[in-house]
Structure formats: structure tokens, C-alpha cells
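In C-alpha cells, one chain follows: the form predicted on its own.
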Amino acid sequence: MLITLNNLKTFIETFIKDGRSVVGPVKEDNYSLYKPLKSFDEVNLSLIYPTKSTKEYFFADNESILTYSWTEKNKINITDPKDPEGVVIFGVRPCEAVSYPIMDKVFTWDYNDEFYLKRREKNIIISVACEKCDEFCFCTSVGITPQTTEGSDIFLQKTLEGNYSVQVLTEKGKTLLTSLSSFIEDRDEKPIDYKGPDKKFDITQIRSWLESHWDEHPIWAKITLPCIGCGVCTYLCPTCHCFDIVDEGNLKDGCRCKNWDACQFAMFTVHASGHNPRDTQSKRFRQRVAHKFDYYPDKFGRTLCVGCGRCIRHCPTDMSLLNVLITIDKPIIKLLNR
């Protein structure tokens, strides 16, 4: 199946005019993000990745779990939040689409997080294959390619003629496409077969090294020296999922809120006694690397990293997770640990 560029524009515009919430990649000055579209003309598919991921449309950065208020008769009224509205998310890159099934595992592990799952059920993902990368991309090193379709409902791949081949992957995608089938042509064109970035490290070796070096190895202090614990890497990451729950309000009313948190913050693991088992930034960064590449895979069978490179592009101190992984995978490290 095929959709021309003009028909793709009309396809998306139809949803917008029908009142559907459509989110897409938009560039604003030196910043880029996924945001609700007013027109297809706002979409910028030349972006390798927007600065922010689509994570907030599944796992909100701040949301009310419940609200409360006192009545005149000194009784408490508790109100549950309204169910979230579903959105069509267009222009997602393959590595980001993969993040959704990865996140599913943690949000359905020992408890079904309804806040996440309701959005997951209602949101529709239209992803577009990559045609280029930059020096920060490393998707192929974590087992993903520019044509990976996992996590997408509809997958588009640009053809040599400038149109898009269409793959329908889920029932949600099928229902969406059926409603606008007149825009789809039953013919094929040769897609652009982009191979993606070269493989930069051996993920099996990374995990093996981490399993035997969850300790005070001197390499951690050295490679994490630039880290200032700002949390940018965790907030921009499509798969980081730490959160805190706090009560906000007064004696009359308030809410119980769920907010993003980050393992890179110094207060993240402080105990009530004042003891902090991760009292240095090297320990906190070690935790982040081991979580993504060792014990998340051990528990869920998936690497908690998609190689999008956001944590590297936007780090204020040029701290590079990729360089850390390459360093761990270097032969010199293997020789030192014989």
C-alpha cells in the first residue's frame, strides 16, 4: 500500500478538522518537540529526533491521582480524575515506538498502572522510518533498526519517489486507516532502505561486565566526573519511568499528584534516617547504566535503552552515555579485569 505526500497531508488534516487531537514533530527556534498540531504544515519530518520524546503522552510528567475537599459537615469528598483523551501521534521514529512495549513491562509488572494503560489503549502511533542519523544515534547497538515496526500501529517508509509505503500493524491502525481508505493506493514503490548508524558496542559484553562490576570499580568515578545530576537525561529519555507521589493542598482541598522523578537527583534515595546509599554522583550514574543494561534486561528481557541519543545531545556537560558504553566495551577494560 502507498500514500502520496499530498494525500498524507490531507489524511492528517482530516483528523485535525474532525476534532481529533493529533500530535506531531514541530521545530520552534532552536527547540523541537511533539505537540498538538493545528495544521500539517507545522510538521517537520526532517528532524532526526525532537528534543522531547512522546513519553509525556503515555506517562504524564504531572497528573492528579485524586482530588479531595472537606464539606461543611466535616466529611471528605474524594474525586477521581477524568479519563484521558486518546491522541494520534504522528511522525514517531522507530526507536521511540519501540519504547512503548518496553515501558509496558514495568507498568504491568506487579500492578496495572491504569493512568498509563488508559493512554496506551487510546493513543494511536503512526511512525515514520528514519532516513538519516547523527553521531549521537546508536539504535543498531541495542538491537533496533531504522525500519523496526514494533510499537507502531501504522508504519510509514519513504520511497525513492518521495511518497510513503504503508504497513498496518494493529487493529487500532486498521480501524484508523479504514475510515480514510480513499487516501491509500493499492500499489508499491521501492522504499528507501537506510541501514542506520554503525554498531558501536557489543551489548552482550556490556551486560556481562556490569554483572561482575556492581561495585566501587575506579572506572565509575572517572567516566562520571562531568555529571552534575541535573536529570536532563532521564527526563528526555523515552524509557526512564521514575516517579514520586505527593500530596499538595491545604485543610480545605488539594490533590494527590504523580510527578516525574529521576535517579540522578541527590535526594532520590535519601532514607528517612538521613542515610543515602547512593551518596555520590558516580553511584547514581552507575545505577542508571546498570538499570538499563543489566537488571532491567534480567527482569523483563528487554534493554531499557533505544539508542535515540537524546541524553547525549542535550546534556549540559557533554556527558555521553555512548562514550561510557564504548569505554566499558573497550579491550583495555577487558585486559584490566582479567
Second form
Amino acid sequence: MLITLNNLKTFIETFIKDGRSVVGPVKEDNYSLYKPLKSFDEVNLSLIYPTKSTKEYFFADNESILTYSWTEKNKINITDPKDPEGVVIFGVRPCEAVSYPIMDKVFTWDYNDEFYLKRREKNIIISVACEKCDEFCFCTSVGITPQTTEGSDIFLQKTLEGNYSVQVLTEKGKTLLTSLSSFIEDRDEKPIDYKGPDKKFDITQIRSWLESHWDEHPIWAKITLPCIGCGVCTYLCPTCHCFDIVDEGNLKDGCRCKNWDACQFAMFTVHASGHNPRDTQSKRFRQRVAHKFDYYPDKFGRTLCVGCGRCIRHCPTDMSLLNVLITIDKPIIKLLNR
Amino acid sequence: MIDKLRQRVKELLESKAISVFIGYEKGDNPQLARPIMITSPDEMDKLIYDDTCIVMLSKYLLKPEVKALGRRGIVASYSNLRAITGLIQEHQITREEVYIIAISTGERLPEYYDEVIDTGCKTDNPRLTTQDETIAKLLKKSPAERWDFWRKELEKCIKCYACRQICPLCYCNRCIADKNQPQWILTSPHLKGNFAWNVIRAYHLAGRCIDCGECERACPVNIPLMLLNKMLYNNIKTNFGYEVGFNPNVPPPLATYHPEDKENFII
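Following the display of the form predicted on its own, present the structure of the form predicted in complex with the partner chain.
Full assembly next; the chain just shown is listed first.
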């Protein structure tokens, strides 16, 4: 199946006119994000990917999980939040679409996180295959390619003629497309064959190294020195999913909020006693690497990283995850281990 | 020039004048050199200095892991020198515990360094030239328009605290944003919480901000934080004739009290 760029535009704009929320990659000054669209013209498909990921449309950076108020009779009213509206997310990159099945495992593991799951059920993902990458991309090293369709409902791939080949992957995608089938042509064109970045490290090697070397290894203290302990890497990461629950209120009313939290913050693991098991930045950075490449794979059988490279591209001090992984993967490490 | 820098750092490490040198190496980001803490003369070929060396290194002078390595040497551009002077002024470091190799970029350098190398580089803060112009434009707008401007900008904040973590003068062991008994500042990244955080940070840096622009550079969502900081910087300069980071012996105006102080601002 095929859709022309013009038809794609009409296709997306029909949704917008129908009053559905459609978000897409938009570039604003030095900053880019997946933003609710007013028209297709705002979409920028030449971006490798926006700075901010689509994570916020599944796992909001701030949401109220209940609100409360005091009634006159001194009773407390507790109100559940309204169900979230679903959005159609257009222009998702294949690596990022893989982050949804990855987050599903966490949010359905020991507890079904209804706030995540309601959005996950309603959101529809239209992905577009990559045609280029930069020095920060490493999807191929974590088992993803520019043509990976996992996590997408509809998958588009640019053809040599400049149109888009269409793959429908789920029931949700099928329903969405049936209503607008007139835009789709029933013929095929050869999609652009794009290989993606070269493989940069071996995840099996990294996992086995992480399993046998924990924080006592001198490499952690040395290699993580540039880290300043901000939350840029975790907050831009499409797979980082830690959150904090806080109460905000006054004498009359208030709410209980679920906010993003980051393992890179010094306060993240402080116990009530005042003891902090991860008391240095090197331990906190080690935690992020080990969670992604050892603990999560151990529990769920895959890597907690999609190789988008946001954490490297936007790190204010170039405290590069890629550099850490490549260093771990180097044979020199094996010598240091003796 | 880089040979000269490498040679000097090598000599300093070999003579045990310093135990660690804070400089830059080539990293993964072609636009941004990575900070490196060199402890051995063998690592000298990693040391670079070019237009990508913009991360403020003075932050690492305070990092406990770096402090633990011993006497520190540092390569310091104009902004870094001002930050170091500011830190000495606020008693966070002493002049003696740091060996400073200043990089001359043609600006008036604070006189607090051990030696100076002329690199020919003009790396320091090329992005900080337009703030005053934008501030003037904003000041011509009505309060309602300014409110709209800041609402749009601060809505973007995701509370990653990169501004705080990269700031050379943000060194509190426990930031007020991290104090939760009671919770002084809302931790949520909603508009109210974002205003609370960003405005309080700007005020806490009034008379202390050295105008390096690192907060704005580090901000992943590109909030023009330096407009707030520069406005306060200019106010301090106009009202007190003071600029931080040139002379550590001058007391900071907002941290001193004199019985003769003007009180005309008290209603």
C-alpha cells in the first residue's frame, strides 16, 4: 500500500479537523518536540528526532492521580482524575516506538499502572522509518533497525519516488485506516533502503561485564567524573520511567501528583534515616547503565535502551553513555580486571 | 599553544605541584569538548583546547570526587576565572588549593591566576551578546505581554535541574528545591512549580551570577534563562556599581550590611 505526501497531509489534517488530537515532530528555535498539531505544515520530518520524546504522551511528566477537598462538614471529598484523551502520534521514529512495549513491561509488572495503560490503550502510533542518523544514534547496537515496526500501529517508509509505503500492524491501525482508505493506493514502490548507524558495541559483552563488575570497579569513578547529576539524560530518554508521588495542597484542597523522577539526582535514593546508598555521582551513573543493560534485561529479557542517543546529544557536559558502553566493550577492560 | 598547555600541565603533575588537572578532551559531541580530570602525565595527549571548550570547569573544583584527588589545577577561560574568583569570594575554595592556568581571550581577566596562555581562541560565550537587546524589548512591553512571554517559556520547563547542576555558583549541598520538610518549592513541572523554581533560582543568583550563560546552554528545552539573570546582573551593576568575579576582597553587595545603607526601598 502507498500514500503520497499530499494525501498524507490530507490524511493527517482530516484527523485534526475531526477534532482528534494529533501530535507530530515540530521544530521551534533550538528546541524540538512532539507537539499537538494545528496543521500538517508544522510537521518537520527532516529532524532525525525531536529533543523531547513522545514519552510524555504515555507517562506524563506531571499528572494528578487524585484530588481532594474539605467539605463544610469537615469531610474529605476525594475525586479521581478524568480519563485521559487518546492522541494520534505521527512521525514517531522506529527506535522510539519500541520504547512503548519496553515500558509496558514495567507498568504491568507488579502493578497495573492505570494512568499509563489508559493512554497506551488509546494512543495510536504512526511511525516513519529513518532515512538518516547522526553520530549519536546507535539503534543497531541494541537490536533495532531503521525499519523496525515493533510498537507501531501504522508504519510508513519513504519510497525512492518520494511517496510513503504503508504497513498496517495492529487492529488500532486498521480501524484508523479503514475510515480513510480513499487516501491509500493499492500499489507498491520500493522503499529507501537505509541501513542505519554502524554497530558500535556488543550488548551481550556489556551485560556479562556488568554482571561480574559492580561499583568496586575503578572505571566507574574515573569515567563518570564529568557527570554533573542533572536529569537531562533520564528526562529525554524514551525508556526511563521512574516517578515520584508528591502531595500538593493548601488548607482547602489539593492533589496527589505523579511526577517524573531521575536516578541521577542525589536525593533519589536518600533513606528516611539520612543514609544514601548511592552517595556519589559515579554510583548513580553506574545505576543508569546497569539498569538499562543488566537489571532490566535480567528481569524482562531485553535491553532498556532503544539507541536514540538523546542522552548523549543533549548532555550538557558530554557525559556520554555511548563512550561508557564502548569503553566497557573494549578488550582493555578485560586486562584491567585481573 | 596546545603544546605549551600540555607541557605546563605535565610539569605541574610531575613536580607534584598538583595531583589532578581539570581540562578538556575530545568527546562524542563534535560541538562540545568533554571535561577531563587528568591525574597522570601519560594522559597529556588527550588534553585539548579549542572553540568547543565551553563547559564551565570551575564546577568540578567543588565536586567531592575531584577534591579527593588532591590539589587541583585548572585551565580557565574568562568566565571560568570569574567563577573561581566568585567561589573564593564566597569562601567555597581558597586561592591556594587551586593552580590556575588562565586562557587569554582578549577580555579584561580577573587577576586571579598563576599563569596565562594566549590561545588565539575566542571561545568564551559567543552566545551572550543579545541579552541586553532582548531585555530592552521586553521592558517596552506591558506586564501582561511579559507575563505571556514568560508563561510560554516556563511552561516548557521539565525540572531536570540542568540549570542548577551546571551553574558554577549553584553549590548548595542541599538546594531549597530538594528540601521537603516543609516543601518550599513545588516539585511538579507545572506552570506554578516552574515559576517558583526558575524565579527563585534567578533571585538566589542576583549579584552572584557571573553571566556565563551555562544554564541557558544546558537547558534541553531552551528557556532563555539568561534574560532573568542578566536583568538582575544589570540591576546590581547599576545600583551598586558591582560585578561579581573580579576581586575576591570586595564584599558582595547583597550579602553585606552597613548602617548607612539607603532604606528608600522600604515602604
